[in-house]
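A single chain comes next, written as structure tokens; it is the form predicted alone.
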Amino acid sequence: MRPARAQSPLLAFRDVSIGYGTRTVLRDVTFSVKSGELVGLVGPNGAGKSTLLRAVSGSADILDGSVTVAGVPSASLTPRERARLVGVVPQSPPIAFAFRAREFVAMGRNPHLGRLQDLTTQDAAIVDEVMELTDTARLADQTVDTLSGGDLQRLTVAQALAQRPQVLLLDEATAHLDINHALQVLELVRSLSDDGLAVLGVFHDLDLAARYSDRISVVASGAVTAPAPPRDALDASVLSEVFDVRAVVRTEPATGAVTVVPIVRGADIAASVRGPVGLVCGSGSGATMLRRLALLGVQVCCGALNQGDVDHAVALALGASVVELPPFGDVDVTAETKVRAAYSRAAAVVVTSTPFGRANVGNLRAAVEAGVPLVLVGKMSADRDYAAGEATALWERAVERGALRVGDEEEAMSAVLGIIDGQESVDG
């Protein structure tokens, strides 16, 4: 987390309703963006993210409340005054007339020039600087109507930076860029923000939003949430409610940024009317089966899992039941009793390929003692049993009691669905 800055906001919305003419798109918007801060906007298509930016740039109507830029009411700014304060990188590059690239970028200096005034030496130096920063200097003599959409988008970023704004608005500014240049632009914007620029940006990619934003607001159903740190703004419940996507939200170890891994669309999950099925899993060994069973409408109980475990996160995202353990906590007697009770209500329990140690062997013991059909995936060997032989003994006991042994997850799915169908046939 970057250190917070105490100065007054450069961009502030106070009880703002925004729209076009008599049509209101967003209501009661209140938040601010300070110098040195990048606030990301995410939300479904058509929710009003771009409209929020247009309220600052002057192309959407402020129907109620106030928007201030650098302490000045936006409504009182002339177009030239606004352009000195606010730079805009639109969602789509502008129509590419046959200007040379350097001339196109130099237009960003127009708000600072007098009528018919040529660029000064200082203006020219600013143009050169921003073209170097955006890797567009090599395009200087090419005409913009011959450039790719990605090159034109980077020139548009350069033009906005040439304005030397205090506030920068990004409307999916990397949508037309390959991953290399998208990261280049966002790293540049992040650096400029750290140096004092206030940035409000619309993001389509939730991972990029989480990686580069200090705080994130969610735009949905005519409202804008108060900006919050990425971990809080993009939790699994928000993604489910706003985007109808079941996702795992985790911290990416290489960068320390929040990452969002979509698992399945909510609309694709069948109503949970079959099962339940128990899973003995952990460390991602049950993630794929969890998803497949959810798509088939099979209820799942996952035993005891630690907070932070991959299977724990997937189970919560998909609505499977879990006996929750603290990070690195053991399956103690209390947890094991709860797990055994849950497994005893299952049509069958699948023991996935997860290894066992003292911390989690209680899940296996609960499954063996639950008194329901067991499906054992793979073989028990020394590289799976780190519980001083206890897991092996439990496995052998399960086999003696008639547990079905299968080679892989595909066979396990077929077996457990066969058990469910057989029970439903008998019940029918």
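Throughout, rigid core stands for the largest set of C-alpha atoms superposing within 1.5 Å between the two forms. Numbering follows the first chain given and starts at 1. Remember, predicted model here, so these are calculated numbers, not experimental data. First, how it differs from the form predicted in complex with the partner chain.
With the core held fixed between these two forms, residue 60 has its Cα displaced by under 2 Å. Core-superposed comparison between these two forms: the CA of residue 15 stays below a 2 Å shift. The Cα shift for residue 41 between these two forms, taken after rigid core superposition, is smaller than 2 angstroms.
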The other form holds:
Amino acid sequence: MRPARAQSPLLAFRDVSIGYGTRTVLRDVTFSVKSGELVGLVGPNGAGKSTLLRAVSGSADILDGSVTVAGVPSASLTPRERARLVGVVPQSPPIAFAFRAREFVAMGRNPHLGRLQDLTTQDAAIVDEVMELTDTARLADQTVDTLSGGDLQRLTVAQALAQRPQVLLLDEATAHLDINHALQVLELVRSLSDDGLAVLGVFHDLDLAARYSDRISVVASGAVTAPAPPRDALDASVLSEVFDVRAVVRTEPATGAVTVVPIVRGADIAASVRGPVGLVCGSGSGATMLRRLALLGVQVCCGALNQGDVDHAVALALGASVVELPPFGDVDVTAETKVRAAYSRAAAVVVTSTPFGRANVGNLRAAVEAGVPLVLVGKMSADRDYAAGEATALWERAVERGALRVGDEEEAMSAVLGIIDGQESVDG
Amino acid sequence: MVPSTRKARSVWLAVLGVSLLFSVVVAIAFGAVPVRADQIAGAVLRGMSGRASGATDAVIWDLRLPRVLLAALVGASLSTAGVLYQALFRNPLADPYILGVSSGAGLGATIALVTVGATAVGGVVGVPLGAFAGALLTIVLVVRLASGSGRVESTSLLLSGVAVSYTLAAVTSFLMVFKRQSMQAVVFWMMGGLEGATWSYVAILAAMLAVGMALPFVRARELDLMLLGDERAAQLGVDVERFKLLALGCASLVVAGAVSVSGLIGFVGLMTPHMVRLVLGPEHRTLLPASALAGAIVMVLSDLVARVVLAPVEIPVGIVTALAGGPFFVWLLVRQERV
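Having seen the form predicted alone, the form predicted in complex with the partner chain:
Okay, now the whole complex, with that chain kicking things off.
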């Protein structure tokens, strides 16, 4: 009984302006959702994500352009006709009235029933089925005013599914749910979508959006971007622009989905520009220092890092300069020359507690040969030197030349800031 | 606990129906001249066939029966209005008296009375019509006042209801005094009373209640959906604006009828739907008829108390309902704040 897979989109926006009365919230919205497709909407609070859904559910005004649902202009639908095509799962507020859970779910059959008509056996079967699907059958006889937020939310999903809609709208439908129930609801929606439902969902959580959406649209500043695959839609530069957050976007191996790791808020980065400071790092040894230096407005150059390295991703997210190496590529002569040039312009270079091997010892050599003050974190030992003693030799050379040795990152930070401040006062 | 099956709810409706019948008989039997059940039955049979004769028949058929039936109809009307307002505003504290609708209906009725009330048609049609217009305008005004910031908050709804109620009641009292009615009439109107009951009142109110109850009953499921909020109701297929207009129209109609014949009687529309909901649950297909029956019982018994407690002096029935309903309202308010 699922809606058949149609070639034409089940939900289509064409040059739509949406708002309330005379106030326009969104302009020039054009995109569509096909049968079997789940499109996610992300964006800052108050950007108009819910308003976009309301244009379909009939609660916001379509000021210009056209919205069509299953080929029918939305404006011409009566509330009853609309409720047979479109189901909505809002964030359910608590309900103060003591409906039984099953009665509550059965309300979803309203648009299919005549006045005074009782549920037919077919209606009852649909109610039972959607309660089974949402794992709420065991709640059937409880009253909804006593249920937890999670149970109520799943009943609301059941209620929307009982409408047997062709289009399902999710308005942060999992925001109140714990992670287990959130996954349960989204897996269910995903499978219904795979069976032919067209889903348009507002997501609060970017990772869940990326994991469950076929395509994602970003809603910000009164505009809606064309839906794109999660990897493209949730680009680091987009996140910086839309949310003002510097983030690392990578594929999470455990799920195979794009994941967003926010590093700092753009607004928290100091406006002044200082430095630059060089950083010898890799495999995450430099990430926290990168973050702390960025917050203080200190420019950082990271030496040569491999694509896919955590420090590489963090450096890019924070706008630090990097000599980029292919995955598993060595710091060859060309790269080392570039790194040395970069380090030589730095106020100081910090050697983080990263281990060294043949592949990356070039960064350490470049730092030692750059001729600027060095700050060495920790000690060099056999379990850090996999470069046949070369790292140890370079380390000792640096110490002989008067490099500052510190115990941990904390001390390294104050040492670096001391050097920068000292130079600034001399320059001044 | 809330009965789950439709059958159990039918049983409850039957119990309420029988209780109402019993209350009516008891209310007729009590009074200055006590009458027996068989006398009542005889008088009703003779009255229905137009052959009422003798003093006992006259007491029963011309005085007690219309009064008791009117009480039942007023109670059912106020309860029905309470159910409708409570559903539309999702607020268990809403009732026609507290929202000021009763006062609005009263003012409308009074204006009709002092303008066209002297003519025969004006008295029968004009007064209820005036009351209806007054009730409808008042609820629109109260909701407008309460929704200054967009959403209708519980507190602001009640506050604007009370403010409008007092103002309109004062204007009404002024008009009545101005038109040289006795202060006693004003007091009886303000406190609510059924001493003016006649068969024509019974007929008019019965007709208004029939319309005002039938329409919402047919659309009981939509009333259920309204309890989920306007936006959710719309998402589930309710034409919210139209439906609100219809339901408010029906509520205004039954309030207008009740106020035209009995003045301002408070708290019946608040208490009964609430108690019925506690027992039978919020589904309107049961709640509407059950509240109407329960409201009728409450009103018949309240009027009985009003007639006999200081006999031969009658006290306004509104005093009886307020004595019971005031504390009930406070209890509800305290309970709601704890939630």
